[in-house]
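Single chain ahead, by itself, as structure tokens, in the form predicted alone.
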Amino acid sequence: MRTVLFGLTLTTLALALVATATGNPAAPAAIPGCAKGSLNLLNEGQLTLATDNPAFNPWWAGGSKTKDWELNDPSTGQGYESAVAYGIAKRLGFTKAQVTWKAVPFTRSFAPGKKPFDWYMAQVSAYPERRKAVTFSTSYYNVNQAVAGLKSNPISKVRSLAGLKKYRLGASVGTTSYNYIVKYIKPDQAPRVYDSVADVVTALKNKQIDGLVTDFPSMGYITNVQVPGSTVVGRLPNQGGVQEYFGLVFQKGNPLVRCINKAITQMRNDGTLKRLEVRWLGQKGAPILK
């Protein structure tokens, strides 16, 4: 009798291990109510994620330039956004091999229309206008915009929003950075708009603009690596009592966001997001321009 029971126990254990290894929907959900088989995905049992190309530090790191990715490969799990993505995937029961990446231009991520991804992440602010076309997750990072300029340019000495008005500023098209310039800084000279952050960086390097506006964490890589002789002028204060934040982008109305929000909340509550922020985004502060 013992032999029979022992054999049954081994058989049960073996079946459980197979179910876990294959991602069988019958396996216990990593998050209650979010079994893999119940998720609204493009491809069953697979997470199809997307980001912009190039994928810039410190949000993405590691890997090398390939035919698919100009700078960093998002599948490395390195860099803040990549680490957050794989942290969410793990909590939903997905292995790294069950996550694939696509390159999608930033402005297409929140444009109306069918999405070729389960979610998109590339420092996309959950702006009210964008919510008309897509669904956003809860915040995975609260952000301030910031200004960078060459140390040789007088803009580097500015310590107030009003002090920025006389300078020519630049930002990427369709970004909250550009909106901040025209709505709150209101410079005397029309700001220059570029197709990508890479183009704005080039403009600053070539002295076509006095100041570059983008999110503060990106400034470390821009000023330390991309534009020699540049500095962070300062962070820009949030306006209207509203905290700007980055959210994952989903097809409008996709119920998948419910389970993703649960995973993000877990990561915030257990300190995971903070640890990843310190590891990948930690940098010296910059004054807030008031």
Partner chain sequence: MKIFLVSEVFILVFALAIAVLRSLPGPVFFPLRALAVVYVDLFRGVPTILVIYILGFGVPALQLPGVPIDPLFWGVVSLVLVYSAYVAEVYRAGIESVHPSQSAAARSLGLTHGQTLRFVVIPQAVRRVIPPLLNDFIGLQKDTALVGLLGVVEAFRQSQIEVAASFNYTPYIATAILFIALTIPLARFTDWLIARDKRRLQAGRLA
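Please supply the coordinates for the form predicted together with the partner chain, as a counterpart to the form predicted alone shown previously.
Below: the lone chain, stripped of partners and molecules.
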């Protein structure tokens, strides 16, 4: 645990340095038809946002462990998702103090009933099937899945999707990663499914699986800090012409999504998202497996 924390501190320091070097984004333009008072919010004049606890790097950063937040306090504005959240808030005219955060486990984010947040963000993939239960925003991050393995395992030499077939792969339950394995890699051995990414990481360390599949941005922390001697084998190509993306989760039918989408589109068009991506998720590329 100590080494993990130490590594985390290092990563955080590095991130903080990058953050100060890049400076502040340009002042945003207001969004027509989305005056602060007209928005459908849980608490008037307040944005009530939620994410999972612990909030993992690099999506959340700062390492500001608090009473309520095990790893990173989302209210620091550090980390990709936190930065995006405050970016949207700013465009809608909210100050930093008008944004409050709640810890909500992923499984409760889509539980039936009234949601205790305006939106939820924790790398939730916006699948068509899920749209029956919740409303998603437009993409704030286009994601690729990726495979990691130990350098000592022959999987690290694999350069094609078909080459992955003969290996034992593992993923976390209920993730795109798992679906990808089953649908597109179709391995010869049944994939292993774990409760959390932390358990998949343990299994990789223990050599109980040959390859770990999760979203590419999470790979940096896993291969650099968590599993010594591991490497990113490659990124997995999008399938069926569908780009997988992370969307903000809203109560089904919440009209708030319309204005949030405008803010996200604005951030995409003016290059803010790209800049945040480089700042928080920027990493050496890994080959895309064909």
